[in-house]
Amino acid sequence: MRINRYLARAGVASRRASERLITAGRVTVDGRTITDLGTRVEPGEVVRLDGEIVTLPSSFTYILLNKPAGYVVTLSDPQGRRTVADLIKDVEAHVVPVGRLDVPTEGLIILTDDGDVAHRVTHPSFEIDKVYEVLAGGVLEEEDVRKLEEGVELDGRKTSPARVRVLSRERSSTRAEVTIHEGWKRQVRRMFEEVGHPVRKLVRVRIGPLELGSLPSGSWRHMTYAELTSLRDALGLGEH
């Protein structure tokens, strides 16, 4: 197993952040300082980060959480705001949230200590769908839908094409389902603002094959074996 993948699977950091630790000379394998990202870790070799032994967990934990509005997607917050860690206090494993939802956004969050899964869910190159239900102000016209689906300019870059399905139109609001596979900061909100329809409520209802379903707001549960199998298949990870 490559050293950066080893560190990611151990939950030390994302694969990219692990690469920075390696090139900074902070990682050793059997006492040898490693800076080559192509270095492989063989069974029985001892990996250390800053002198501390890094081991792979014998099994990983996979949590699905329905995040309520008002919580920060992090394990600690210097401003003292409520975090998703407050909602999973009875989870013994050191899981971390995969990706982000901004504070007012609700819905599905994965938390895990499996670095490979976390990396592939969040990296846009794997094109894992994230599906949101949106309540937007005003009536979303077909021209607005077309613009969203083709991609809109944000910070000088164009978003990848989205899939938009209008669920209902009222006199002063529209409900829609939006599917993207990127994860820019406040992306869905900013996309709708760009076409003149500010978001009033935003809920993530699906990540890849995983659905929010009837999980109550603020509650969590372990991922089922079938869910994990379907997720790993979608991520190209195969059997587990």
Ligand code: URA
Contents of the next structure:
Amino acid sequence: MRINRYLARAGVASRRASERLITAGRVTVDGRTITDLGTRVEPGEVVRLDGEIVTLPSSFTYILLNKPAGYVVTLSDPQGRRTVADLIKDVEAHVVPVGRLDVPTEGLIILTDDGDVAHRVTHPSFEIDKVYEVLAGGVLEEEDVRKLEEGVELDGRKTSPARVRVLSRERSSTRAEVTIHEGWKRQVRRMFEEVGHPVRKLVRVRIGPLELGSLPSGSWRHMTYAELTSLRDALGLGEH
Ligand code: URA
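Could you output the structure for the form predicted in complex with ligand URA, given that the previous block was the form predicted alone?
Full assembly next; the chain just shown is listed first.
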């Protein structure tokens, strides 16, 4: 793989910023300082930045995508709608989306080829927080918050307790942060409909320890080594 890609995948810096590190002569491969951006790293070669060994996080690929509204979370859509695959065309690995977000919902979604991590992130028994910022119609009263937190009945099943933090109340809308562990179809939207406050905008801002942060809408990046370590920790998986 190309050296700038290697550094980016290792979480050192973006590909562009990695190119600057290379041209500045700060990177070595098997002890040779390299400044040629076309240099390839072969398996087994040792890459160092400022003398420190740089290792790839894993042989799996883990992508964080900020899904815009209007995209379907699938790799191909029989109806020909825009999908998340359109947004990650330049990713070579065969990654698949982890869990779902509705078409109008925005925000953080993981794509990976690591089936174990994918399973654990989505399975409620691992209790990985999924945190959403909600703009809901009307003023959410404390009574509504209590109902949402206790769990509401959807299709004859009660949702697990949620955490709801009201961020602001306007005259005809409320902003709130909602934390759940499950991923039922349209779960947050249906929970809010159930208490009479339809969702106008829904953005997933966190999955376990992974924050959406300032990743621009429609953009993706590799998970950093530190992020993968904390995610594996939260999932009860060991060193990688
Ligand atoms: N809850 C929803 O209603 N929609 C999503 O996309 C995710 C959670």
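Definition used throughout: the rigid core is the maximal C-alpha set that superposes within 1.5 Å between two forms. Since this is a predicted model, take the numbers as computed values, not measurements. Positions refer to the first chain, counted from 1.
The two forms, fitted on the rigid core, differ between the two forms by 2 Å or more at the CA of A24.
With a cut-off of 2 Å and the rigid core superposed, S14 has a Cα displacement that reaches or exceeds the cut-off between the two forms.
The Cα shift for V46 between the two forms, taken after rigid core superposition, is 2 angstroms or larger.
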